[in-house]
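Given as structure tokens, the chain that follows is alone and in the form predicted on its own.
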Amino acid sequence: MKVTQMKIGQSGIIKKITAPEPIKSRLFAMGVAKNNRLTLLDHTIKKQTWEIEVEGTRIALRKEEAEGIEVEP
């Protein structure tokens, strides 16, 4: 499932990052990498931004960034 399909508080292991290259490099620089544990902390009411935690680091993502991360619960 994609990060945008997760429920608040749900965790999973990152299995694939399908974002286009500029976004993919940015995510990797923030620690969003395959086999890391990701937890969805919150999202805005209109689901335009998503707050996640990866390996102890909190990260705010835009919708297009969150849609490019596939997680296995």
Contents of the next structure:
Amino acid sequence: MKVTQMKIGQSGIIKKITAPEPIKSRLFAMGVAKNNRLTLLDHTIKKQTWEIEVEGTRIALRKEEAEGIEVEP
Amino acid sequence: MKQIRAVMVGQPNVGKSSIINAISGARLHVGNFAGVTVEKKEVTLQRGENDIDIVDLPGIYSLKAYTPEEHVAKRYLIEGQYDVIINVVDANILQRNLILTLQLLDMRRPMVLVVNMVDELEEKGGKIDADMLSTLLGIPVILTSAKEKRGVDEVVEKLIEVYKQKECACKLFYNEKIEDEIEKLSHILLKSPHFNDPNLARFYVIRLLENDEEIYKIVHDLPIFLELHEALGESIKRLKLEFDADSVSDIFADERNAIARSIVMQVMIQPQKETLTDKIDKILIHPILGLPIFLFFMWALFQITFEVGSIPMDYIDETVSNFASWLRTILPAGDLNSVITDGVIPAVGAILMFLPNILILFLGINLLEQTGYMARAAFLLDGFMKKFGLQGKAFIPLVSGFGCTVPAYMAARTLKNPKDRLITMLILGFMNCSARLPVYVLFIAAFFPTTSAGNVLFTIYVGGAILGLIVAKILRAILFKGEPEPFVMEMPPYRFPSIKVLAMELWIKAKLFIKKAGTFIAGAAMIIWFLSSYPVNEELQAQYQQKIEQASSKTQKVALMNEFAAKNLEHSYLGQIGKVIEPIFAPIGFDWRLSVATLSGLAAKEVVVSTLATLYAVGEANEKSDTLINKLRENIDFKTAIALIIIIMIYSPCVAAMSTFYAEVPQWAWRAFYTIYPNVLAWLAAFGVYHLLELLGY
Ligand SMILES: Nc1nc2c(ncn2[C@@H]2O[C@H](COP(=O)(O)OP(=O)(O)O)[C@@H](O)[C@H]2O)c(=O)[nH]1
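Would you mind generating the form predicted in complex with the partner chain now that we have the form predicted on its own?
Now the full complex is given, and it begins with the chain already shown.
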């Protein structure tokens, strides 16, 4: 499922990342890579901005980027 | 004496500045990397017979550079002259940091790994086996805590040791199939006569496989390029097929991630789940409370910046003008005296006056950044700002713009993406700065009833902000059409800031500001001064001197002196320019006086008031002067007054602000655009409103 479909507090293993460069590299450099564990921490009321945690790093993303990350709960 | 040159590399926020600061006996130098406005910190120190020089590179997330800071760091790593790499990582997020370490290890250069923030990790019950880590990576590993000054001096010792060995003992390899391709391609590269270092060849090949454009440019001119290019294409095809991946970058990404994971598993005892940041975040980015809390912080920051900052401001102003008056009496009368006491010193004083504001604002912003709150603010506001093609963090420079545009331009540095930064800076001028207030107060007092004054002022401020956001949206749509606006931002854990690092950053900012903007501002202010005081009309001077001497009463004398000042300004270059450009302003109802006043507003916005006072021959006056208000009512009609207010709202900010913009934005095209478009926009808006009011019968 996509990150945007997760519930707050839910976690899963990252399976696939779809994003154009240079966003993909940036995500990767922050630890968003295949087989790492991702937890959805929060999103703003309008679901425009999302906060996730991957291997100890908290990351803020926009909806567009969050949609490109697929996890397996 | 041996000279050892080292570079310090690491991801942002790992504590590089803190380590640099904690090394004992080190002397800090600050400058810029050649040709770019990226700060360069460098320390020099002595150990035994060695002279050591460490350059602190801007924080980078990976060798795939993205922001200007990252490009600078990467270029330095690839082309710079240095002997040893010091890679700093954060013990708490070792796995992620090791990915950059692995990219650096591809260079196979002498390297030391510094695992910082171990105090935090240990406090949470975690632990890292440094010996094991060192064995796995093949480079020395030092555990440090910059906060507790633990292990920092050991970094220097290890650095010297590694320097003496020259070779990097790193022995990490990727998957066999990848290594095979690397081997093949390196072989081709090494055929080139300029190329005889197998380690460098390996590094270049890896970067090329990852589609690194900068390396591509370097090898592009080699004679073996065609052969290499072809082989590279084949290798990439084979690897993609073999690993069923979209790109070789992805393959390397997975490889490095897997290596980093397995290393962390072997060397680290994971800490118990941390909770402090969780708890604070529950409040600070709370869906409902988050925003009010943020607004309170902003309010407090600007209150302190502009209230506390104004105390030394008056003091500085007074001291500078006292100094100028004193100097006037000391120096022989004449042009030189005038240049120094009327031109240079007030201009330099004007720069110094901004300094308290800038320092306080920067202290606040640094505090927000170092504690980790800045990222939260961006998180909260990004949804709103995105609608206008801006980014969450842009809020802070924009709000600073209501105080003073100069520090606001510098505050835009917190935006790392160059496009976001540029758009923010281009619309900053629409946030009405405090220097424009006197102009508004004067015109509102002259043309509106007292009861509606507050509302009019509010409309001006809100109108400016809305206009800015709309322009941002348009700029984003037109100038950067179709380009992605990535927003992927780390939210660092909350930390207590270090006073020493704050002080150092502040010192750096102050120095850079005085040096850079200072030269611009002093120069520009002197030009305006020159234009308004020359040429001296001797005849006029003699004429008035005589009249003044003959005047019977004191009031008459003053009136004559005011008249003389007005005539003098009329005949000055500035007045002449005002007359030349009068036709431009004529369609919006301006006479040459208003044109000159508008021009003089480029020196500083509050100067508009004093220029009008001089031109209407009322002498020294401020925005509350009744005489001036009456004169304005007599000479200007309502629609012209509104047109002037609109011009002041939109046109170029003062030279101090413009010089700061030029100093921050190196591209000439953008500088030119920035210099022209607000003025065109201001004129068009004023023209539209003027004629609309005319139609409505004003
Ligand atoms: N607990 C702890 N905090 C540290 C340590 N080193 C740096 N910090 C803090 O981490 C934050 C980022 O440090 P800074 O030196 O600005 O990082 P840089 O971006 O890599 O230069 C600051 O708030 C520092 O006070 C450390 O060893 N232990």
